[in-house]
Structures are given as structure tokens and as C-alpha cells.
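Here's a solo chain for you in C-alpha cells, the form predicted on its own.
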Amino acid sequence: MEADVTTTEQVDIAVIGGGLGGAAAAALLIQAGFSVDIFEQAPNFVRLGAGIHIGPNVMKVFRELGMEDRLASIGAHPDFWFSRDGRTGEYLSRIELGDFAKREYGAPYITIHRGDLHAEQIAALPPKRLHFDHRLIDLQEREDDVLLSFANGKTVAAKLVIGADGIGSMIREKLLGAEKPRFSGWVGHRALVDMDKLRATGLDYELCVKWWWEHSRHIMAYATKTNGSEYYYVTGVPVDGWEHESSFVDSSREEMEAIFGDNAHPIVRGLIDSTTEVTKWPFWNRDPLSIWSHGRLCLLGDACHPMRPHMAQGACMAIEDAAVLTRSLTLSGMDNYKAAFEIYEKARHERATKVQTISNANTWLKHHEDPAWVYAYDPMTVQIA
């Protein structure tokens, strides 16, 4: 593949993927003085997804970007992470958050709509640096740069390329060869509920609660707005397989009742009864990667350590990656990018792999444990070299 040098754009750092991790990487690198362009395959920004947790470990990154107070004003602030038996309602754990998190972990713990978080991240980026409708279809590593080819016909020569392009990462494929992710044997149902119906039950819906059944089936339910106007849940259900070609399919309240309704606690039944639209998504797995970078290419987030969402730390790990990678490049400089990538991977590999392993096991906070090793971590100050 050769490109016409007269039409190929030259950039310093290309971030492939403008999701939560890619947007964080771009913002942090730009703030640190690097020249960065973000290439996102979507044609424009859309408020996608539903709920997401942002722990104190990542709110510290948003503090660095000047976004902490804004996000805190949008999201909900649970005082606890509760784990409860899905039938009896018995409390299995009460993990203190709220003011305790601010005091002990150094920042608030919030739950928020993913689209609201992403919108704030996108708004913080220079518009001229954010390129929508750029789906990467090929790349060629050259001596002095990486030649990127996009489906829209554009070509870009980048000195460094950061792959923040998710579990189906083309950057990862170029590093390690083609390999499809494995179906994990689990699906998740995602739903926003009808708040009027929920309130009409007269029951107390806690701001952050995980309901558990046998075989680790569960419903994680939480508010996504400071004013309590939005409530969301995601399930985890073991299944025999995923036969659909699409990334998700429609589900139904009836399916929720069939899976969770048998002798369910009244609060769970109220949650299911208040369900309007619900979708079903497969959870995919990959083994931990042996390398995160090669030459001028480097990976972060789901591109190198995808995980099931059971710790509510998948996006958080990508944003932590972005912070440590930025610090590593700042320390070594772009010309010494190989050293920067080594520092980054050394600082991040053990932690990300541990979170990936625990997330996939689905044991996090089911019973009382100290979450400080996750929440008190500060990507902006942790020793990296």
C-alpha cells in the first residue's frame, strides 16, 4: 500500500477511536502539549449506552482535566454499593462510598449515563482535532511513521498511533494477527426504566445495588442522574451461546420475568415491572495480551485488556491507561517513544490484568472487602519510573 504523499495528511499522534478511553487520551495528551488528532469511525456523536460507574480512581483524572465538578453535578452519588440476595433481600455487603470515598479515596464515586460522560469529553476536545467518519481499514508501519488508510479514502501519516479502538481493534490485529474474541458464555440485559412506574411502587430503590442469584446471575441497578430522574440496570446471565450476527438484540420484560421473577424480592419485581425497552448484549473475552505496543503502535483499554463489566471498571481502566501513557510520553518525549511505551506497559500491565481477572470472575463486592486498592489509586501520581 502506497499513498500519494501530496494528499496524505501528516500528524504527530493519531488516536484511533474516540470513545471514553480515546477521548481521555487525546485530552490528556493535548493538555500535556502534544499535537494529537482523533479518528473516530462513527459519522457523528450520538448519546449511546446507558449507565456507567466512575470511581474515585478516575475522577482524579477528570480533576486533572478540569471536568470533575461538572461530572459530579450531572451524575448520582451513591452512599453505598449494596449487594443483596435477589429473593430474600438480605444484605450481603455494604461498601461505603459517598463522603467516605471523598475522604478515604480522594475523590467522589459517581454513576452517570455513559452518553452524558462522553458528551462532556467530546466537548472538551478541540473540534478541528476530532475527525468523525474515519474507519481505519489498513495501516503500514514505516521507518519514520505509520501510514493509516480510512474507509472514506483519506490517508494519514502519523509519527505515533494509539489504538483505543475497542475489543475488535484493528491495531491489535496488526500487532498480533487476526483473532476473533471468544464469547464468554454470558449476556447482559441493559435497560432504562419508567421512573413514574418505579415511583408508583412506593418502594425504596437504592442508588447503587447489585442483586444476586445462584450461579452469579445478577442485576446491577443504579441511578444515573443527580436529581434521581433516571434509573438503569444491567444484568449478567450465563447462557449456552450467542447465535446472533448483530452486536445486540431486543429483549423484553417477559424475558426478565422468566430469568429473575421466580420468588424475586418485591423491589426486583418492581424494577422488572417498570422496564420499558430492554436490549441483550453478549460479553466477549480475550486472554491478557503479552505485548501492548510494537514500534510506533500502542494499545489502551479494551483493545488490550477487555473485560466483562462486573467490576464496573472497564472504562475506568481505559482512562487510567490514558493518564499513565500521557505521563510516560511526557517523561520520555516523543522521540524516545519506545521507552515511553515500556514505562507505560510496566506500570499498567499487572493492575489491568488483575482487574480483568476479577471482573471476569464476577466476585467483586459480593461480600465485604476493602476496595481501596482500586479506588484509592491515582493515575496522575502513581510511580511509573
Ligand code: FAD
Contents of the next structure:
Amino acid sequence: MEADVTTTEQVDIAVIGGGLGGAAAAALLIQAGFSVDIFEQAPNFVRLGAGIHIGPNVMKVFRELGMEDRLASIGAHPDFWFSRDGRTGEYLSRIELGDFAKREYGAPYITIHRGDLHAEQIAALPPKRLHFDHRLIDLQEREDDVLLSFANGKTVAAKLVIGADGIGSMIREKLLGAEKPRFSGWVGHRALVDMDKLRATGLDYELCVKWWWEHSRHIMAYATKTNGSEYYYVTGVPVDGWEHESSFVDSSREEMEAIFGDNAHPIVRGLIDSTTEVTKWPFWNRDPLSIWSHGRLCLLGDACHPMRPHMAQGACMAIEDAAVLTRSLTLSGMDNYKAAFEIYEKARHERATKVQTISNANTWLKHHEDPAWVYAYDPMTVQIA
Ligand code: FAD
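Show the form predicted together with the named molecule, please, the one above being the form predicted on its own.
Once more the chain from above appears, this time first in line as the rest of the complex follows.
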């Protein structure tokens, strides 16, 4: 059925999905002078209980957006990423961050509540350009534009469409056909712990530490606020399957105890004992995609390279994509979008695939290694053409 042209809004660039990658893409493109509208399925965003690492590679993007200092004032600043044995506490690696990261990689390394990060990103966007409650349900590629149809009945004609719509991306489906993401065989438990109980242990809760057990099971624990008032952990645990329909389910302190409690190091024990609410999330995956764009459609972030989160770089890759895509479009111009998408994919494919592979393997920083190739990268200046 043809859309009614009198009610179909015309836009230049439509970003589908206002997650961490989509919000970054929209902000960067607007700053570069493009006309951008963001269409997000959610009616609003809520502060889900979860943290996130933002590496120096991506703090440089936030610097470009004038948000670096603000984020640095909210998030925590670990001096090290430690890896430790979950039972003995033995240090497996000490990766220097803090001032070293500022000096060597060109920006701070922060850990932050992802709701706080996202809220800052959303607040930086022009409210009139951010359209909540717009779930894309269909699209039709036409000669001069793409017709987007939303679940709320609205239609929009866009010159270019950026699919920042996450692992279940509809834009990816249009490019490559319907295919559900694959369950990776791993789940993660996420918890913000009770700070009073944690403090009562009198133990030293390092700002960023990954505790390891056999078969790569782990707990990644870190602070999410500058003032140390919030501490968070996310686990990685292999399981037989995921039978739930929902995106996450409730877990419990007892489940943490059963998985990690056996002879746990006292600090881990304190973490388990301080757990009040904990949820369990499946980790989904896809193989690297054969194409990232076609015609006027282009993908970024989890829509084109989802990964298990063990390298703490999934969102960072989405935001790096956003920066390089913006630079590519600036270089080529809107009309020459095909060239821009080619430059973008060429500049990003190898790096994103490498990070995806290492993140899935869950080996990152377990033992001493030089992380400079990830953290020193500058998406704002790296040569792209
Ligand atoms: P998403 O964040 O998934 O955003 C997609 C958006 O699109 C959503 O808002 C969604 O509502 C919207 N959308 C979807 N479909 C439609 C539609 N049809 N119409 C309109 N809107 C739509 N990364 C890091 O860099 N550091 C970390 O420390 C880190 N830790 C993690 C821990 C865990 C447990 C997990 C699961 C992930 C972690 N990641 C981390 C990865 C990171 O969360 C993702 O890589 C990142 O969120 C991807 O961003 P995105 O914008 O591509 O997709």
C-alpha cells in the first residue's frame, strides 16, 4: 500500500534506535551540520541497573561532543584493570589505567552507570528530533528515498537510514534477510550491590577488577560513580541454554552463591553477601556480517557486530562507528552516500571484527598484554580515506 504523501514527513537522515550508538551518531551528525531525526521504539528510557566501561578511545568522541568533562565528573576512574583468581585472590594481571591512560592513550578510562551515560547523551540531543514510541516495522527502498513505516501508524521518507537498532535490527534484516541472533551459550548476572553491606566488610573493593574461575567463568566488578557511592558487577557464566522469552529474568543471591561461593575469596564472598537484587541476561551473538550497507541503508553498533560483552567494548565500537560514519559522510557529502558508506565500512570492518572475536573469546586482559591498539585509537583522527 502506498503511503499518503500528504502525511509522510520528509527527513534527511533517519537514525533508527536511540541507544548508545544511535544517540552518538545523531549527536555527531548534527554537530557536523547534517539534518537528523532519531526514531526510538521505547516510550522513554529508564535507568536500568547496569554499568559500562568507556575506554579512552571513546572518551575522545565525547571530547568532540563537549561531553568528556561532564562524563568524567560522573564516572569512576580506576587506576588499574585487575584480573584476579576468584578463590586465592592471586593477581593474574594489572593493566594500568588512570593517569597512565590519560598520558599514553590520550583520554581517561571511566566506568559509569550506563543509565547516567545514556541520559547525558539523550539530553545533548535536540528534543524535537528525538521521536520516542516509534518502532520501525517496515521499510521500502525507493528511487530517491526510503519509506519508513512505524508501529504507531506514522510514515517517514528519509534520504538515508542508519540502522542503530541493536542486535535484533530490522535494518539488518532488510539487508541480509531474517535470521534470529544465536544464543552464545553464556549468561551474565547484573547487580548493583548494597553499599552499606559492602562497606561493613571492611575489605578493599578495587575500582575495576575481574575475578576468574575455571572455564572462563568470571565476575567483573567495578565502581560506577566518581564518589564511590555505587558498586556493580556483571558475571559471565556458560549454561546449557536459554528458555525464556523475556530479555532478562530475576536471579538471586543463592544462585550467585551456588555458582561462585565455593571457597570464594573473602572479597568475592562480600560481594555475594551484599547482593540484594540481581538479574540474569542471555548473551546473543552473530557471525560477522558480509555487508554493512546497501543503497541508502547503513548499519552500526550491535546491529552489525554484536558480541559477548567480555572486553567491555561493544558500545565503544558502536560509538567509534558513529564517529567514523560521520566523518565519512562529511568527507563525501550526503549525495555521495555510497562512497561514504564504502569508506566507513573499509575503515571499521577489520577493527570491529577483531574486537568482536576477542570479546567472544573472553581472553582480554586476563594476563598481561598491551591494550594500546584498543585504547589509543582515536576515531576522530584515524586515517579513513
Ligand atoms: P543498543 O544499545 O541495543 O540500542 C538499540 C536501540 O534501538 C534501543 O534503544 C532499541 O530500543 C532501539 N530499537 C530496536 N529496534 C527498533 C525498531 N524496530 N525501531 C526503533 N527503535 C528500535 N559495551 C561497552 O562498550 N562497555 C561495557 O562495559 C559493556 N558492558 C556490557 C555488559 C553487558 C551485560 C552487556 C549485555 C553489554 C555490554 N556492552 C558493553 C555492550 C553494549 O551494551 C552494546 O554493545 C551497546 O549497547 C550497543 O549499542 P547500540 O546502540 O548498537 O545498540
